[in-house]
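What follows is one chain in structure tokens, specifically the form predicted alone.
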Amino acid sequence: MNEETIKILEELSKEMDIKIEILSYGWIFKLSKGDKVHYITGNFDINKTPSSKIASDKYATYEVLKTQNISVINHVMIFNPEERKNYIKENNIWDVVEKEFKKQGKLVIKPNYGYEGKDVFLCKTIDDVRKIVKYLLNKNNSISICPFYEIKKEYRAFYLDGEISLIYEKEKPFVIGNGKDKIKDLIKDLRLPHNEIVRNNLSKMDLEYVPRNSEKIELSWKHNLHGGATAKVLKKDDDIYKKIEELAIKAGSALDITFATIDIINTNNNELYVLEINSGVATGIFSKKVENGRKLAKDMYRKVLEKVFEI
């Protein structure tokens, strides 16, 4: 759990007369009020265990939503043959991988259990696909292979007990050229996070390139805030809000989850798909990037604690 979220929970615990104890070197947060005790271990215990486990598994989430005819991006599961060698032969894996690449032309390959856009790769050649599959299977029990969707916008909806309390739009990081400055100079004003995701993104670019006047240069194909994307809260009267809200509520209900964030993409064809569901709700970067973001995050966590302790 990030430092900002911890501070918010500590503030709320004082305001709501909830005792908070940090255990197991910060992994467990014990919350108690009267004779009621609840725990946070990245996830609030407000969620049922099966629902949290499904949400943490990208392929499982896809299958559950698909069985209920909910619009969700396609996934193909690849198991690590070393982990499942009694059931899966390595040759069968490569048959599936190559078939998917021939069908799609571009593939997004990622760990089946992942977060914050880490180790998510866009592969445009079969050689890249083979290399990335081998790399990820050395680190993971399973991976997911998805088609590449041309995404116009990505959104995150905060879902609590059948309702959406907040939706924000994510925009990929970019710079606009002025015909004079190099990319490496233009990005200084963005204050990009100092992390591995950003470093990897920039390592693939020619930072010495001077973009033409008004030329837009995207610094990543992903919409992760950890990778430098920006966030803007949607107003409830925005045209897209109701559509996202309806899809997110359907997805949350399908998983029978109580508290989660639901990521939804809007493609260039104006089609909405669920990207993933996160039972571990993080607001640290959102709180800092969005005007009034900390208050919005705190109001949401207050509602969660009110439900948890039936206040």
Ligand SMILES: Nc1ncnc2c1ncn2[C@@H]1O[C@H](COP(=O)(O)OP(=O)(O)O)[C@@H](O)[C@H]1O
Contents of the next structure:
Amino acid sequence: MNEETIKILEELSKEMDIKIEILSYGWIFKLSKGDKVHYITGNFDINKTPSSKIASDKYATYEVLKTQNISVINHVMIFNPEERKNYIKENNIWDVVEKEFKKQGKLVIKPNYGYEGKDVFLCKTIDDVRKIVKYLLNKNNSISICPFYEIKKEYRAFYLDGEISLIYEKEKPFVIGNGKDKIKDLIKDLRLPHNEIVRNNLSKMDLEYVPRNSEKIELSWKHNLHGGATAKVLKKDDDIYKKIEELAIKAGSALDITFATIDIINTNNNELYVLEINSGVATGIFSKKVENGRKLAKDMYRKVLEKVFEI
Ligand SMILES: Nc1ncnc2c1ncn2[C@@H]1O[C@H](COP(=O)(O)OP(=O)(O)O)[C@@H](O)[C@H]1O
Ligand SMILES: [Mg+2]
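Any chance you could show the form predicted together with this ligand after that form predicted alone?
Full complex below, order starting with the chain above.
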């Protein structure tokens, strides 16, 4: 758990008369109040174990939602032939991969247990597809291939026990040219996170390039806050709020999950799809970078603790 979230939980524990102990080098948070004890290990213990496990696996989430007719982005499962060699012949995976590429043109390929946009690749040629599938199968038991969706906006809904407490929209990181500054200077104002994902994205760009006046340069095709995307709280009276809320509630209850964030995309054709569900809820960057974000995150965790301790 990140520092900001730990501080929020410590503050709430004080306010709510909950004792908090940190065990196992910071991995376990033990919360106790009276004779009740609860643990947080990245995940709160209000989710049933199978629901958390389904949420942590992108393909499993897809299938659970799809079979309940909930709009979700398409996934095709690729098992690692090494791990599953008694069940699946390697030939099959390349047939499946090629067929998907021919059908879709562009593919997004990702580990089923990924997070923060790590190792999520957009492939536009069959050579890229083959290279990335091989690369990912070297370190993952299974991966998913998805069609590339043209995303207009991506949203994150905070789901707790059948209700949505907060939705924010994410925007990919970008700079706007002024005809004189280089990309490397324009990005200084963005205060991008210092991490490998950002370094990787920037390494693929010509940072010396001077964008024309008003030219928009996107720094990533992904919407992860860890990659520098920005968040903006969605107002309840925004037209799309109700639609996102409705789909997120359907998805949360379909997974039989209690506490999770539900990521939803709105495509250029104005179609909504669930992208993924996370039971390990993260608010670190949101708290730090969004105006009033810390208070909103704290209010959200307060509701979770009230639920956990049945207050
Ligand atoms: N099929 C897709 N089409 C277009 N963009 C995608 C697709 N899948 C993922 N993305 C982009 O990549 C980002 C990371 O993918 P995601 O599946 O959420 O993995 P992670 O768990 O690593 O965040 C998403 O936020 C989205 O912007
Ligand atoms: Mg994601």
